[in-house]
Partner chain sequence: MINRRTLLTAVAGTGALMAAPSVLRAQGAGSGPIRIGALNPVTGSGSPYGSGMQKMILAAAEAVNAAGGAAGRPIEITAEDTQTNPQAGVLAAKKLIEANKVQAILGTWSSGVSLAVIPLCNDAGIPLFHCSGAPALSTPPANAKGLGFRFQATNGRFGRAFAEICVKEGFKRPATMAFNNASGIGNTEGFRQAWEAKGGKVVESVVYEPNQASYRSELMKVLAAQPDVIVTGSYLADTTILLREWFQSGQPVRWIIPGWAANPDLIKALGPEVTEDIISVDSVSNEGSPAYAQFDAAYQKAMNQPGSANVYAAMTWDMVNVLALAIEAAGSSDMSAVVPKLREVGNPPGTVVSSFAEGKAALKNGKINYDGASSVLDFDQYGDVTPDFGAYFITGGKLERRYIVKI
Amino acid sequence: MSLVYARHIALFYAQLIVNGLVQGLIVGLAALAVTLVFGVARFANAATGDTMTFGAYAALIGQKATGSLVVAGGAAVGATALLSLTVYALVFRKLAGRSVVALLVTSIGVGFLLRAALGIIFGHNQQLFTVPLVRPIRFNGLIINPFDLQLAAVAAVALVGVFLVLYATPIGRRMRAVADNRELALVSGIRPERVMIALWMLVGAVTGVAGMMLGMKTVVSPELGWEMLLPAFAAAILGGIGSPAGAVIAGLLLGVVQELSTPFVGFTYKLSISFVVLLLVLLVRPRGLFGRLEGVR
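In the form predicted on its own, the chain whose sequence appeared above, alone:
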């Protein structure tokens, strides 16, 4: 194998890793939303993907109305947080105390309902964000899209914001207390209703950012977020269900692995890697890489 060919192969896989990191940030944000709900509300929210789709449409409307991606991001965060809170108030709050299976099935129904509503309102044609054309950055043979760097910066800001809420605010400490030991938290005087309101608004905001990023990387359609649900669940379980940091790290790992698999399984079937990862984790290490949420200090 010549040195030129070896360098070409190395650059090819390095490019896939770079692409996978951006995709992994989207998966990590979605997995973070899944693991936060599971950690505090104690069920797997299967409506997460369709809530992402709602966020993408909200951002699309915001951009078409103003031409600004900043306004689009604000619309995605605000509208999805409001939707998440509304779903909690109308559905999940009334089912508090029911079994995990009942809540999971209900969340599947919420997802179907949301997807159908989006299809009726916006149709099933694929829609695109209007993004400026920019010259790619070349770095030692790697091609980096400045737009991907901007999306990575947005994801980083969102992640910093979430972790600041979780670890540097009183409501975040209450969320972690409920996640760590719900009964002890209630005995300590923590009001679960306020915790749940903050949780669902936070989850909605994160989901909105993830949905907007996914819509900007691909195309917006009612099925957009549904296809992201399996990678999000796989990353949440790989990171250790209930572990926010684990979900983000696992999302990055899964994004990279999916991109590296494309030369072998093709672009269409790379999502199947998520199922393989999910199956392996459940068989080998059900607690995932980072286990459960840390206790409150």
Given for the second form:
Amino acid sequence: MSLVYARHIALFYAQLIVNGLVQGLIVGLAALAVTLVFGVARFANAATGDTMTFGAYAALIGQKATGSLVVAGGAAVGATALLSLTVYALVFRKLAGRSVVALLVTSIGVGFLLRAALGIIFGHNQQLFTVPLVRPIRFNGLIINPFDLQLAAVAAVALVGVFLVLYATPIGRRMRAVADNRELALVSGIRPERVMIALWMLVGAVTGVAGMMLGMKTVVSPELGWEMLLPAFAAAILGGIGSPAGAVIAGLLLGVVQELSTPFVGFTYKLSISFVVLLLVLLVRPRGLFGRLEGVR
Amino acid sequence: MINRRTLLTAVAGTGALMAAPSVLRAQGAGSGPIRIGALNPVTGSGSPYGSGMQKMILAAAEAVNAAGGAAGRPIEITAEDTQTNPQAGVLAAKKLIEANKVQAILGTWSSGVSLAVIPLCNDAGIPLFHCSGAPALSTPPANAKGLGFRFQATNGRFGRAFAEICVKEGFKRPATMAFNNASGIGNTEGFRQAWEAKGGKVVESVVYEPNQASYRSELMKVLAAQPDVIVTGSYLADTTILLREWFQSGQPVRWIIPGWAANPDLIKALGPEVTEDIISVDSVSNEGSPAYAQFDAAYQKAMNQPGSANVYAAMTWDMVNVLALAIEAAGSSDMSAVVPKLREVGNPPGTVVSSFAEGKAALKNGKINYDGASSVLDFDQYGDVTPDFGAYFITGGKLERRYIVKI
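Please supply the coordinates for the form predicted together with its partner chain, as a counterpart to the form predicted on its own shown previously.
Now the full complex is given, and it begins with the chain already shown.
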């Protein structure tokens, strides 16, 4: 009897962990987009959320036109990379060298503009991806949704892709050099303009994927990504700002902590618990879980 | 002191009045028109209803004026748009009160707007007639002076309707899920109170936060209690995510959901398979009444649609009629005299009437009881009415009304 009960309790918490991982994956993907921008351009880009929304709508159009989710993913990556590049060329490039605050405030403005434009073009009614509804896989009593496994795979692929670009390509090496020390990179003959273009396209592609996955999991409306911005910022900071792996792992961690806290604090307060965790980690380890000290490589 | 601007306004105002149809101009008593503000959600998320609401205020005022006006004076409507936005609503209400000198504001729709506008009405000593659901609008501080009158069901009454439907459908083990705001919790709390009063027990209750990427843990907790029905206080977006995740869980359960969440958009989003047998509950107009027939005809004429397309338009139609009858009964447009008369002309006892003209005639012989197009329009101590509710079942991707619930 007591053994059965213990198994029941263990299963309950295991299921909460699974649910938390799913929540965390979404947050982690969004945090990956946030942290990349920071790593690249050294400011907190508040337009990241709305750029994600743009990616979700691009994917929706792709799917409606062809019925294929692969095409949708391609549309999200392509269109968002292009948008990201356009925003860089028209806005952020002109502000290069200005203070971090100026860039942050500008990015808030860009976000507003994007959100308003999406609202005018697509309206405020919710839209959905047509994803076939499937019954879950039962694994030793645990309920796992096949779609969530695909989501995990996409997050992993996005992460690996970012790493490959950063660490296995010449342009990636130059990106890291510019991100590290722009003046030194200039002196060594790296043309920063070309590097920035590549960087913003990479950031855009990741943001597009994050937006599409968030949109597939929930419903697409002009406020989609904006509402995810705060948890994404939290995960990016917790993971160590600028660290791609840290962002994803911190997202997962926050998700799991949130769900595990619900038997004790209820669903209304689970969000605040994740911020308490954030606060505690930063008090003990101000650079976040995986952050490194500036300038050390 | 007369400066150039007030002079210009006066001249322009007189000009507008001269140009208006003759029924708008003063008849009988010779004093000026009674100014009333129509403050409706013409744009924003209330826009599917707002312009119909506004047109019915104008149409009802026209009918009042055709019957000789209230207390011998015509009603003049000034219309403004709330944009379904509290800031815009407050600006428009200020303009109506300060510049247009209106004696009452009719037809605010969303709870956020009504809660923002009602303090202005309290300060000005004029009534606010609204169509909002939030329970906070019944009591102080919002309704400290008893000037707020609600023509829609409160969220609590929605909850009572849910309980009636649970009884009728034979559910034994209901659970609740509520969006964490006044409206969502108002629905499920109203349900819990009514259900427990019937001797029932709610097996599980969950209040959830908005904007979550997933509600799996919330659902898991509710489904673990093995409910036979889940009653919600929810909106469209969160309901869409909840139902999709529930369907994928594979555990059979029925749902009772408010009409603003379980609507054709939800069916379109999730398809007929997921939404089959969901019970959607919405307030319905007083469809069998003579007042409804008159409203329906006016709505057809103004909007080229049946009156059933807009429950809120029936409410604004009643707003003008009951206000005009109270003015008639008070014999003046002084709101401190008119407001106490609202219950007198709307509630029993008295001769049942269904239009201003009928009521005006019957008032000569004693008390009247206006039965409206939207409901029988009996105000309780809080100024709230109790409309009927429709139980709609989603069958094969269509909402089908099976019966009416009276509470």
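Between two forms, the rigid core is defined as the largest C-alpha subset superposing within 1.5 Å. Residue numbers count along the first chain shown, from 1. If you're wondering where the values come from, they're calculated on a predicted model, not measured in any experiment.
With a cut-off of 2 Å and the rigid core superposed, Q63 has a Cα displacement that falls short of the cut-off between these two forms.
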